[in-house]
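Given as structure tokens, the chain that follows is alone and in the form predicted alone.
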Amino acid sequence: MSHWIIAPVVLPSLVAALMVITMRGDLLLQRVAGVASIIALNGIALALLWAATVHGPEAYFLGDWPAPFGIVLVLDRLSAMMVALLALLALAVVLYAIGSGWDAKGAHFHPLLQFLLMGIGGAFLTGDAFNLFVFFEVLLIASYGLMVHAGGGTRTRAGIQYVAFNLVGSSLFLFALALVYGVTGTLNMADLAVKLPTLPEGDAALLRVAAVMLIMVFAIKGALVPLQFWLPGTYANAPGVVAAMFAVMTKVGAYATLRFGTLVFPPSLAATGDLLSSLILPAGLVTLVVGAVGVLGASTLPRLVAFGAIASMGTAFIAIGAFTPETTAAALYYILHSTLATAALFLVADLVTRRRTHARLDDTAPPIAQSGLIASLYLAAAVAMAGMPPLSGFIGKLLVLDAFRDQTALIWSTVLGSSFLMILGYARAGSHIFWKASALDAQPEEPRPEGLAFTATIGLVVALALLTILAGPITDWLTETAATLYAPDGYIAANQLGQER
């Protein structure tokens, strides 16, 4: 199995290069290659998920160089789960892009999507902090290309803001890595987990500075307050199918926070203690409130979904910020749910906005074609995003609330209050788009032949339903996954530190 660990990085990079070199200008070939690559990625991701569950953490040493000097990829239950989530989302996105024709509006949609998969997959699998930075840059470049896909002044301006803000994050990341390397002499995450507890007390201040800088970088990626303001403009102005793919990009920030917070800077580390928790938990609460208020006051449907994405990251970071096995298991379930729900709602928003005469929510537009089916999809995705029963959002928030049953005053009131605001926001948008429109004396346009786009959107809603139906075994698996994060001996042993190869 070990050679397959690098496949989620190599496969999309090879396919992307092949598309650029031999398929330029041939959209049909690019579509066939893109779909085939992503289907293969799904198969590989499932095999990796099975291997991580059965065999535990396993490392892949590039060039057979030993850790901590060589580049190492590490497969464990968390990284395997995130790669599988990425592959599933990518399949829905590529089918929607083909079915809606979005991929035909620019020259390089499919190669950029493959490069994005390479960057995100590498970020989930790398066992080295510097290569985490490298994969962050790869996904940033690819995401910028997708962001400005199909052009337009507004989209370009939002893209420049997105890139500029993320470049600030990249600079911070480099400074933090330099500090960590200067203090410890290594950037391998398993090696850091071994060395940091033995550092002299005089280096503790530098270590705390590095930890705060790293958390700021991950907060930018995860849209955590006060570093979330780039997200609404970026996601709302991106093509709907690209915004749906971006739903997993914020989870890269959450993943990195979990990895560093449990392996490199665990609560038991004397130098940092509960520093990370004291920063992330309050910021997560404020993020949730900001997102919920944004949902209630959004002026367009894409901005409403973007603020919903911020709120979902707030909930995830609340659970992550406590850094206990119980809250982490709840966070993992919520990450799975919110990625699928956010992507589904972005695709529904795209179906709506391409059929309306305008995207504003404060002015009623004529009825849209296929409004019954689209309204049903909107209702399902909105119910999931708001955390109402019976879909997975309700179970996810229930798990978070149960993990914080000793802190009902602040956590429960914030989560429940924000859920109420989000319900109002989604209901207001739905009534403007579907209910009030039906009262206008106008006939909708002829339905568009977009069977594949509807199939992809319905597929995401079905995945949310399966996440609900299988909540029992999935939460059992996630509980074991969270336990391994707080007992990282297997992850460290897989790196074979100091052993000749």
Second form
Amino acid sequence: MSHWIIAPVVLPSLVAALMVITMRGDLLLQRVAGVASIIALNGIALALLWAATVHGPEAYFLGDWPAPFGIVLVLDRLSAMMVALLALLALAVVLYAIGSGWDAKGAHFHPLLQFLLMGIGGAFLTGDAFNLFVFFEVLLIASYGLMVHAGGGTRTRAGIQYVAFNLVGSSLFLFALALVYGVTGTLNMADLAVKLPTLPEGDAALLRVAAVMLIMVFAIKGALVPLQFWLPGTYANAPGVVAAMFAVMTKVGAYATLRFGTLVFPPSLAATGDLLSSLILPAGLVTLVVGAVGVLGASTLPRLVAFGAIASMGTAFIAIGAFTPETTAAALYYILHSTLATAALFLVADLVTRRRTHARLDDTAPPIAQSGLIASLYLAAAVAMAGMPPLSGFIGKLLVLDAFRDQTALIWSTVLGSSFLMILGYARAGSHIFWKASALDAQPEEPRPEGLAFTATIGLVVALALLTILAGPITDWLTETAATLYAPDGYIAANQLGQER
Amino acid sequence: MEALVASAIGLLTAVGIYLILRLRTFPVILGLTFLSYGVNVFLFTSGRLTVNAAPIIGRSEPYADPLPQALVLTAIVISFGMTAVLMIMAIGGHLEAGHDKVNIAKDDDTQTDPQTETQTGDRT
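Would you mind generating the form predicted together with its partner chain now that we have the form predicted alone?
After this comes the whole thing, all chains and molecules, with the earlier chain placed first.
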């Protein structure tokens, strides 16, 4: 049994505690420890990815308690992929935070980031539904701290809305878990997958209620319409670097939907059947349209990117909602792409807004320093987000469209039409910020020495380019991953249910 | 007993939802507290209601399901912590804005310019 499975949870939590206790007020030491921890996390994530690919699903039994009674972490290809994505994004975010000085603008940026990594990594790895709730809370409480990092009245009040909304979500999650436990007597996800098909007929209605509540919770996390309205205010008011990190938090909702939709409530389960897809698919379509219209009408650049994030979640949920191996492979590629692209665009938006006198898009501001480089980064990230060739957004959308080849009328027209709206929105914002500004007769202020911040942003764009170039091998790997999701025998066997060990 | 517990959960949840939909922060926090009480009791009942039963095998017959009690304990701790965080943030927001209205006005929504950032933020 490999003990490395728990490393993505233990390492950040230890480093964070160490930072709070011994490195208070010493920013340099915190920066070194934070970067070192995240680089180590990247190494561990790659090793786990390799292990999950070669050996298949593997469970880690906490305290060596047997599975349905004790808590398990399960490593399979999907969770390994999400942890690797998290580690990669965290590296870019921490470098940007150091390069731009965001981490100096308030206390405890680095410990909070580490706790966030612990929570998200744990949510990806856990094989127990209640522990999923606990890790959700861990990541949320860290995100509350990061959301109001660097203070300010508007940010604090936007943070209250974010916290309150997520607390309602947590309550809903507990209601759903209590229902599931009341019906089945277990919360281990593999055990649920075994027990639910043999459920007596009379409990099917209760189970359906629980399934819908769970999907609502994941929809809150994943910003699925009609539960998306917390996202623009939160992301647009959060510090840019924190918003970039939050790009992976919406994917926690997508991951949990995939996990529950394929393992616990698979389409073959009689009690739920195609209930999940009949809810998620239309909601995903509406989410995409809402996001695209928001991109077109946003009043500030961070808001524009936030609506772009909603639109990308819409596309991801369309692909998830069909619950077939082919669409799931497309969804996984789109999740990889949209996390990196959203984060890159948030970082570019931060580079822009910190150089401008105001963030609004309806009033021209003087030209900004280093506008050439920032404009090209904006172009690259916007091309990726809108889904235009040559970057990975195009391939992602192509895969999604290809997976829905028999439903062209509704899904193709929505995806293509919203892409068109988004291209317009990004082009409008870009021309306003970079071209209209140069028409003003004003000198840009002195460029700031922000090599590390640019490196991080360029690194994300390079990652998008790599995702495009390596699309062939990556989609092959993802197709196999999607296949294992729909044949969860390996995942269930890894839990060694009911075996004395 | 079932009817009493069920209606108590329903009442707590209804009060909670009503208060969450208010326009001021303080009732919203109270509503969240009510909702978390409701959900805690609900979680407790998921292991079936029993009287005079210890959650330990062999101590009493029949015994109560120990797992919901462990879950409820975790949920209570988490909801206390979260309520405290929300309370602190609400006080901070009240002090900065001078009122505790939930909505954010249009004009202070657009305020993320670098000037205020450096004024309010920089520690250095």
